[in-house]
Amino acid sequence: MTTSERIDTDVVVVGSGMGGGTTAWALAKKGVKVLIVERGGRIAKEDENWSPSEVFIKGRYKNSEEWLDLNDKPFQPGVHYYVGGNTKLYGAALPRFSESDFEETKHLEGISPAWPFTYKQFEPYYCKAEELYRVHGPSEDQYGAKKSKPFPFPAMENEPYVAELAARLKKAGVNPHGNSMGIDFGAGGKCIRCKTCDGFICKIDSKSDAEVNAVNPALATGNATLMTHTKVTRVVLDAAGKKVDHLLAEKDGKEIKIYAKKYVLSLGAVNTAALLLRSGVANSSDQVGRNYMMHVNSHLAAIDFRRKNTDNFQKTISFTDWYLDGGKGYPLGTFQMIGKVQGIMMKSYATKVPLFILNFMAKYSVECLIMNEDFPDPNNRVTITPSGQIKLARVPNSMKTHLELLKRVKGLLHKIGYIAVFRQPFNIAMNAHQCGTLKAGNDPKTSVVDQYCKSHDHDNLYLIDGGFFPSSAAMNPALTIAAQAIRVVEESDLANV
């Protein structure tokens, strides 16, 4: 490796996804000079962005290295190293957590711990994140997530098949409501309501992702700079070990030393923990990498050959009747529609089924996600092998709840006319909604960061991604990550440089 290059800035943010991108935007808006360091580059706008075969079968945009599972079996995780991070391929579902998600809650199989701040303290930042990410949502409060302001945009209208499905669900005894979606839709908007949203790159930039809604606006202020194709490899402390002195990074075969007054790591719950473990920092509690959570999720495809599904954009409803209480004194989880699945996309999972059969089934199918909370467990964790590889050990700890939720939902779908319901459980490789590896708390002995994501061990180090979650709730985490990023910049000392 050639001679080191030195870069100086006020604040460096490593990672440009929901946590890093939003943090950089909030800092830049305050006039802080911020350097965004991204391991990958920008995704090209190309026809392949919307090709199910390229995306789901050929894995065109998968660019992560292999990790190891609990049994040392290698897998390629569902993380993406691009400007915008995982939000470039996410489904743009941006719901809030409920008020009870911030409190200690008893579940069938465990205790969901309280957060070091309340929903009431946090709620104003949900409003700000919803503005930034152009969230459409229903006018009514749902599942204990009370709003002080209405959503910036109204809920998206249902297309005919989903409208009829919502009516049937309501008749069967549940109460569908609009999804909270980050979409540039409506007067002057770019969204065309296509069937290539979930899991695809939006080549017309109408999906609210961190690149479009945060990084680019940050750069436009003139206060932010973006460095791509740069991998941070180590966090180096000063002689006293109380502060970060600099970061070591690699770019084009060169070593770079990045010096700043404040340092923000936002690589995602797994990669941030891995970088800290490799560096031997911020871990006096021995909690870095522990308590990994990712929800217990299943995709369901329901088939009714009497009804052809011609909708393109079907991800417009959910129901959360059992979110706070499934009827037996404990929460179950949520039902959420996902983007329309095409036959070739089914082939990525149902590999032995002929494509013509999958294409036929897709004409009559509707797809959804069921999701429930898992709990922090110190043995579900990120570690680093002697060779430097990431190992991710996880045993789901709320499967009884998930199976009960699955039974309820399948029974409901059969009741309203679906003759078959197929399930695709999430495995460790999908690792969607990763969180919990850098627990926030007030006690430095049992947590990694304080309520503002500042390391208990190092005065100028902040860890802002899903890693700070003390619990996982049973909702998509992206909006909560964004809201916390804005809160940290506005309430903590991060911007005081």
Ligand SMILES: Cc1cc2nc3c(=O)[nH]c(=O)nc-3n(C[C@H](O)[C@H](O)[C@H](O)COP(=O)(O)OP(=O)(O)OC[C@H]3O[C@@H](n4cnc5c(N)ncnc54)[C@H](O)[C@@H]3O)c2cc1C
Second form
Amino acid sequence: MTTSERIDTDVVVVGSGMGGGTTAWALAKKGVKVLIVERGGRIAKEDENWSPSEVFIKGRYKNSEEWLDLNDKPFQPGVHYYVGGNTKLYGAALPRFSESDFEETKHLEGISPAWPFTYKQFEPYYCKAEELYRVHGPSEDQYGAKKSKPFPFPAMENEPYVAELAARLKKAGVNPHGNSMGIDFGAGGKCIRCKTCDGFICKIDSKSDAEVNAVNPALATGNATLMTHTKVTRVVLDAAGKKVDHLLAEKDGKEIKIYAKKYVLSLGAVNTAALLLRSGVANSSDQVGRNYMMHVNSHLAAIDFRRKNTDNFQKTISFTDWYLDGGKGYPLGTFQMIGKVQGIMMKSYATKVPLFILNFMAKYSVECLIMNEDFPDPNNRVTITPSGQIKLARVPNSMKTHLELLKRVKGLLHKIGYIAVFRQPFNIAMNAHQCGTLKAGNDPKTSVVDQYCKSHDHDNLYLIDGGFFPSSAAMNPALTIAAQAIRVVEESDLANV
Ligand SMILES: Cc1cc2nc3c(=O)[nH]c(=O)nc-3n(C[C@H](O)[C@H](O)[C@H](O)COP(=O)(O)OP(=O)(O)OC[C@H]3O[C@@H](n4cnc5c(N)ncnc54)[C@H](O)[C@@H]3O)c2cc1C
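Next up, can you give the form predicted in complex with the named molecule of this protein, since the form predicted alone came first?
The complete assembly is shown below, putting the previous chain first.
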């Protein structure tokens, strides 16, 4: 490593994904000088952005290092190092959590703990995040997520297959409703309703992601600067160990020291915890890296050879009838449509089935996600091996609930005519919804950050990404991360520099 360069700024935000990008946007809009430090670069706009074989078979955009699982088996995690972070590939489903997700809730297999703030306190920031990420959604409130303002845009219309599916589901006894989608769709919008949204990169920037909707607008204010291909490697404290003194980073083989008045770490739930553990920082509670959650998820593909699925953009409905109570006094989870899966994409897991069969099946299939909450467990955790590698130990702790949800959904799908339902359960590598490693709480002995994501241990350190979640809810996490980033900037002393 060559000699070190020194950089000084007011606030440094490490990571430009949902947490970091949104924090930087909110700070820059307030007039605060902010430096965004991102280990990746900008993703090129190229034809491969929309190529299922490049994205799903060849893994063109996967660029993370290997981590180890519970049994020390290496795997490549679902994290992506780019400007915009994981939101560059995400599915842009941006639902709120429900009011009860912020309260202590009894489940079949555990207790989902309360958050250090209420839904009511948080709700105005959901409205702001929905504006920033251009969320389309239904006019009626769903699953106890009461809105003080309507969604900024109406729910996306269903294409014919999904419209008919929604009618069949309703007849069978559940109540499908529009998905909350962050898409630049409608009058003047760029979205063309293609098949290459969920899991792909949007070549025409019409998916609301952290690069397009937060980082670029932050840079446009003139208050933010972006430094790419710069990996932060260590957090260094002052002599008293009370405050962060500077960050060490690497760029083009050079060491950089970054000095700021306030430090925001938004590397994603696992990587922020890993950086803190490697640095020996913010962990007087011994909670850093613990309580790792990622939901219990399965993708389902349902086939009915009497119905051809010609829809392009099928991710327009969910049903949440069993979200608050599955009928036995405890919550079950969510059913959500996902982007249309093409035959070649099925090949990534159905490796032995010939492609022509998968292509044929994909013409008659429809795909969805079923998702339920997992619970914070101190033994489900991130640690660092002696050689410096990330180890992610996790035993799913709400499988009974998941299997009950699966049984109900399968029964329903069969009832409405599907002859076969195939399941792909998520494994440790499919950890897109990672959260919980930097638990927020009021007690410094049992939590890592306070309700504003400020470290209990270090006054000038904020940890703003999925890590702060005290519980995972059973909804996609990104909107809640964005809303919290805006709330922290507006209500805490982060912007006072
Ligand atoms: C395929 C896929 C589909 C998804 N679909 C949805 C969905 O539909 N809805 C939803 O709500 N969520 C979805 N998610 C999850 C969503 O993307 C994440 O919840 C969200 O991006 C997490 O935000 P974050 O700020 O915690 O981390 P990220 O967005 O991952 O950002 C972390 C950033 O930190 C950077 N970084 C990491 N280490 C360093 C370092 N050492 N130095 C400098 N920079 C660093 C990374 O490069 C990255 O830019 C999906 C994710 C994937 C992968």
